[in-house]
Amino acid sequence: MGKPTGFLEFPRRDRSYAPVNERLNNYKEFVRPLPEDELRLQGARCMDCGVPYCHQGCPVNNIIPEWNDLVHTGAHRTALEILHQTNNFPDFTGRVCPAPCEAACTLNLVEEPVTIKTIEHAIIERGWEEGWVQPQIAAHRTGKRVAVIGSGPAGLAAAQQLARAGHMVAVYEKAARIGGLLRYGIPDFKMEKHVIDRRIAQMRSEGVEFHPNTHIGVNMPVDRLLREYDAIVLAIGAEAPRTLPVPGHDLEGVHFAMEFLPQQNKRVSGEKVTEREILATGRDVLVIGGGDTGSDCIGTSNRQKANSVAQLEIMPMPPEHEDKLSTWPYWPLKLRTSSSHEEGCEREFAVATKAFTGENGRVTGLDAVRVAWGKGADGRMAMQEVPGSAFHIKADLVLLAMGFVAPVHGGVLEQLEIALDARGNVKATDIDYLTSHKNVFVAGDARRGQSLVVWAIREGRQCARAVDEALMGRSELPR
């Protein structure tokens, strides 16, 4: 603990954003990093708690107090080494993680948590600038071959760990470029794609092979992988979206968020949009769903120069501030306003959709009703429509961002006849990550359901260890 009184002496300072009118004219990242002297002061604010609750708040169990102190003392390279011990891709999490570690920080009890995410981002970017991030090539090869299906954060983490253990690893991706949700879901203004490309280059140097445009179970049978590889890791995500089966849902102009967002990723990268184009330009956009994906739709719509943007959420508006004594150190339910919301958006809470309206086959609006939430007879939360509260919203582009329910069950899962759990996810424990099919493992959203990038990285790392143990009888990979 380099500065025992740092948390008393220095107020919380975080990164700033470029002005709204500037950032809405492009798709580049707009976060402005802290200068070095301020970053050191923020590292000094860490209390080095006897029980570091930030550890349990972080899914990958980052060793946060240690690298906070190292940044405070200017030992950035050592900080990077410690950061990489638990997280393969802090350049991803330093941009898109919601920072549950900060919610768990002891200083969050007084609304002044350490700027952990900002410090993490600074460590890894300094590492790239200084050339400290280098391939970690295995000293020996095991002769074992592993196929990873899916190149999102879980698949990439599993592949990198397995390659470093000495296995020959091949990653199969159905899309034209590697990255999964990182590439084709997260907008460029939150994470520019060169961040993925430099990691892919590192992994290629470590021996990982990448096979884009290869949809296992569609244009390549999974039987081929079963014959050619000693183990398979399913990292196919949870891509089956939650639907809204109300009258008019099939009107033109009603789309899932993941039909809309990947198209803009392709435009920015110069990749051709082969599907029918969905653009918010000049339209009255309505986003249904209040999570991160909905927020991404808002930011993208505003950059496409939508006429107006509104967002509906079926749940009631959360409180602006949580009750610390009843929620800390866990992730609290509270009102969250993203940078995309700040760029322009009307928000409505406790609203249920009754039907979409349209003319000549295209959506023109939405009939809605306000709802009240309370405990039902079984003690669970239930909603009731508020009498006389029906209203209409004008919209000619509706984006459904209500989350995802499970992995797609056709294709590879169908061919392997993989057992599913009660929620429709691939059935496996977080101990051995083994599916019902011999030598086939699973990691990430396909197993646990829709979740965060940081959870996907954790699962990929732990699954890699499980595969290594199964193939070799033991493993030196960390969990």
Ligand SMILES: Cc1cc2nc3c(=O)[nH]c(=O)nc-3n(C[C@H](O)[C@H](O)[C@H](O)COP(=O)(O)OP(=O)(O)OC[C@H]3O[C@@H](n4cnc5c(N)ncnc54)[C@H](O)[C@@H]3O)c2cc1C
Given for the second form:
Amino acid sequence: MGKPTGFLEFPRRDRSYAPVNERLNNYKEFVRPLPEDELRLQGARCMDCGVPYCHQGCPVNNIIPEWNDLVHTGAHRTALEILHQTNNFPDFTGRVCPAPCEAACTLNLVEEPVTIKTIEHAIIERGWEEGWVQPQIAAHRTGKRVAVIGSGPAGLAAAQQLARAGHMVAVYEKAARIGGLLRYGIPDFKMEKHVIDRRIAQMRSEGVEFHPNTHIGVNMPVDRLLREYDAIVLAIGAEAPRTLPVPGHDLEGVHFAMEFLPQQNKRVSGEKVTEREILATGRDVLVIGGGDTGSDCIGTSNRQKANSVAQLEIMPMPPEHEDKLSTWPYWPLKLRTSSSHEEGCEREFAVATKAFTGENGRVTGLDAVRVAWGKGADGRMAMQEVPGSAFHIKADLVLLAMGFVAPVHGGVLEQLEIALDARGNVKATDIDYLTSHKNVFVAGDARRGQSLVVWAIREGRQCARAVDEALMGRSELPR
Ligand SMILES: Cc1cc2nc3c(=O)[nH]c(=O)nc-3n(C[C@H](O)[C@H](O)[C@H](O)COP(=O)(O)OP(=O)(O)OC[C@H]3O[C@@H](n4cnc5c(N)ncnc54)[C@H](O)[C@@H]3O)c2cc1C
Ligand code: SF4
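Could you present the same protein in the form predicted in complex with this ligand, rather than the form predicted alone shown above?
Zooming out: every chain and molecule, the one shown earlier first.
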């Protein structure tokens, strides 16, 4: 701990954003990094607690106090080495992680937390600028072959770890480009895609093979992988969206968020949009559902110059501030206003959709009702419609962003006859990551359900260790 009184001397400062009118004119990242001298002061705010709750709060258990101190003293290269010990892709998490570590920071109890995510981002970007991020090529080859199905953060983390353990690794991806939701879900204004491309180049140098446009279970049977590989990792995500089966849901202009968002990511990267184009330009857009996906629809609609953007959430508005003494060090329920909300959006809470209305087959609006939430007879939260509260909202583009229920059950899962858990995810523990099928493992959203990039990285890393142990009888990969 370089500066024992840092937290008393320096207030929290974080990265700023480009002004709204500037950032809405393009799809580029708009977060402005902290200058080096300020970054060092922010590192000095870390109290190096005896029990670092941030480390527990971070799903990959980043060794945060160590690198906070190293940044404070200017030892960025060592900070990067320590960061890479626990996180394969701090460039992804430093951009899109909601930072549960900061909620868990001890300083957050009485003050504002250390700007952990900003420091993480600065360490890795400095690493790339200085050429410190190099392929880590395995010294010995094991002769074992592993196929990873799916190239999101879970698949990429598993593949990188397994290649570094000396296995021959091939990643199969149904989409045209590698990256999963990092590539096609998360918009460029949150994470530009060259950030994925440079990691793919690193992984290729480490020996990982990539096979895009290969839909396992559809245009390549999984049997072939079972014959050719010693182990398979399923990292297929949780792609089945939650539906809203009310009258009018099949009208033209009502779309799932993941029909809308990938198209814009493709346009930005110059990839051809082969599906029928969905654009918010000039439209009254209604986003149903909160969360990251809903926010991304708002930010994208505003960049496409929508006429208006509104968001409906069925849950009541959470409190503006959490009661830290009862929620710390856990992730608190509180009102979260994303950068996309700030760019322009009307938000309504405790509203349920009754039906979509339309003319000539196209959506024109939505009939809604206000709901009140309270504890039902069984003690669970339940909602009741507020009598006389029905109202109508005009909309000619509706984006459904109510989350994802499970992985898609047909195709590869059906062919493998994989056992599912009660929620419809692939059944496996977070100890051995082994499915009901011999030599087939699972990681990421496909196992834990819809989650976060940082959790997918954790699962990919831990699954890689489990695979390595199963193949070799022992493993030196970290858990
Ligand atoms: C719009 C959106 C925004 C998000 N924003 C954030 C955010 O800001 N921060 C955050 O932490 N999390 C965010 N998330 C969640 C996060 O992206 C996911 O939790 C994470 O990507 C899950 O990683 P994964 O590797 O398990 O699956 P995915 O990223 O879903 O990757 C699965 C991959 O498997 C491929 N695949 C599936 N089946 C097959 C098959 N049979 N053959 C070949 N390939 C197959 C898919 O094409 C896909 O590329 C967001 C999610 C969405 C939808
Ligand atoms: S990965 Fe997320 S939780 Fe972990 S240190 Fe980075 S921002 Fe915090």
